[in-house]
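Given next, in structure tokens, is a single chain: the form predicted alone.
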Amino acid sequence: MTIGTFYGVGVGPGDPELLTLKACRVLREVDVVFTSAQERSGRSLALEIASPHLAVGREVVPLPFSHTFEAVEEGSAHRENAARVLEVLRRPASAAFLTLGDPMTYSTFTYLVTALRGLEPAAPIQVVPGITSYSTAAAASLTPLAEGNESLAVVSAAQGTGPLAAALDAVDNVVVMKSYRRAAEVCDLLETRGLGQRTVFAGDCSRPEAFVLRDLGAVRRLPRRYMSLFLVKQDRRP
């Protein structure tokens, strides 16, 4: 049976301009664009960001998914999104699913290809690379990630600062992402350990409201901001 090409594509962090050239080119090949919409508004970010890049009249299909741990471990809406894609496919046509930042980072990609791939395992599978929030927090402030002999670690305060505490024991510079929700939490673990002058926070990456912030009193006084992160580097030196 002839099968099409299902693409994983980074549309970068928010600036339609930080696409990358395949990825553009990708877009305007592909057949059909697959992206995740937000499950009460239907809302698509990446959507957003990827539509000058699409060719006129491409057709875009949107994917519920609940963006929990427990529908995650439980698997279904991924498996339903991942029969949906596979019945594209096997038209034959090719087909892209849009992904913010990296496709192979916290994405949802990565859980509908094993999905998909449970289905078929002979399914061609491509990934184009993109630009990731936090590299974009970096450039925005001027922040090197990692100098020398430095080490960076990248974790998730999703579900906790553990991983943080972790992360600050064993290397020099961390980048905390996924922490909205535990964003005074993580103010109160880098204050404990003296690092409340040696951490950026960065909001809306390379979008028009960007902004960055180096007080983490005026952090813990935003609203929570789901497209956020720490940038923390630490001065290990003897």
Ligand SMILES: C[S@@+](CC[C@H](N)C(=O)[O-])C[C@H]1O[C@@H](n2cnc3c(N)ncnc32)[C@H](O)[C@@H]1O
Contents of the next structure:
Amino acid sequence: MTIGTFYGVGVGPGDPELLTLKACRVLREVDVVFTSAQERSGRSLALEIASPHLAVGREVVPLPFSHTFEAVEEGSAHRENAARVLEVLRRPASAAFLTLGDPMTYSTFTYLVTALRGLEPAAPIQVVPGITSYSTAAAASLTPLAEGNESLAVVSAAQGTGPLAAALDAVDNVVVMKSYRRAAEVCDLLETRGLGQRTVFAGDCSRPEAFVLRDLGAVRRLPRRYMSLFLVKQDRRP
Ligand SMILES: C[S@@+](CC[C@H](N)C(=O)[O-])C[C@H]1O[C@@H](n2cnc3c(N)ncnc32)[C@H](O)[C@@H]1O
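Having looked at the form predicted alone, could you now put up the form predicted together with the named molecule?
Every component of the complex follows; first up is the chain already shown.
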């Protein structure tokens, strides 16, 4: 049986000019584009970013995902969504799944691939890397992610500040992603460690509403922002 290729396409952090040439070509050529629709609004930011690069009349299919940790662990949405993708690939047709930033960095795409492989181990899969949110935040704030012998860790604060605390004990520079529900806890920990002056908070990177803050007090006063992250640079020299 012929099966179409399933592409994970990174659409970058928000600016439609920050897609790779390869991402643009794949988006022009695939038969179907899948997006992850937000549960409440049905909106897909990745689709908004990619829209200028899609051919007119391209078939676009929103897949419903819950972004809660429990739902990811439980995995049923991934199986149902993978079955919908497989139905398309078996037409046969090619399909792309859009992800914010890079598909291999904290993305629904990797769960979808696991579920798809469970249903059809022979499904051809290709990944088009994307520019990550944190490299965009580093560019916007002129913050080197790592220099010389420095080490870099990327952690999630979705479940709390434990991973950040462990990273601060072990490495020089830390990127804290998915901190939007935990921003105050992250600020508490950074202040306790005396890192307030060594932290950058970046939101909506590469979007028209992008901002960079270097003051944790101002971060605390902000409303919750999904598209935001911290860059922390320690000075661990003895
Ligand atoms: C599910 S992860 C997606 C990461 C993405 N795959 C990447 O490569 O950057 C969502 C988190 O990425 C970060 N993020 C994504 N886009 C961003 C942007 N434009 N500005 C700041 N942070 C962003 C935020 O920390 C957000 O909570």
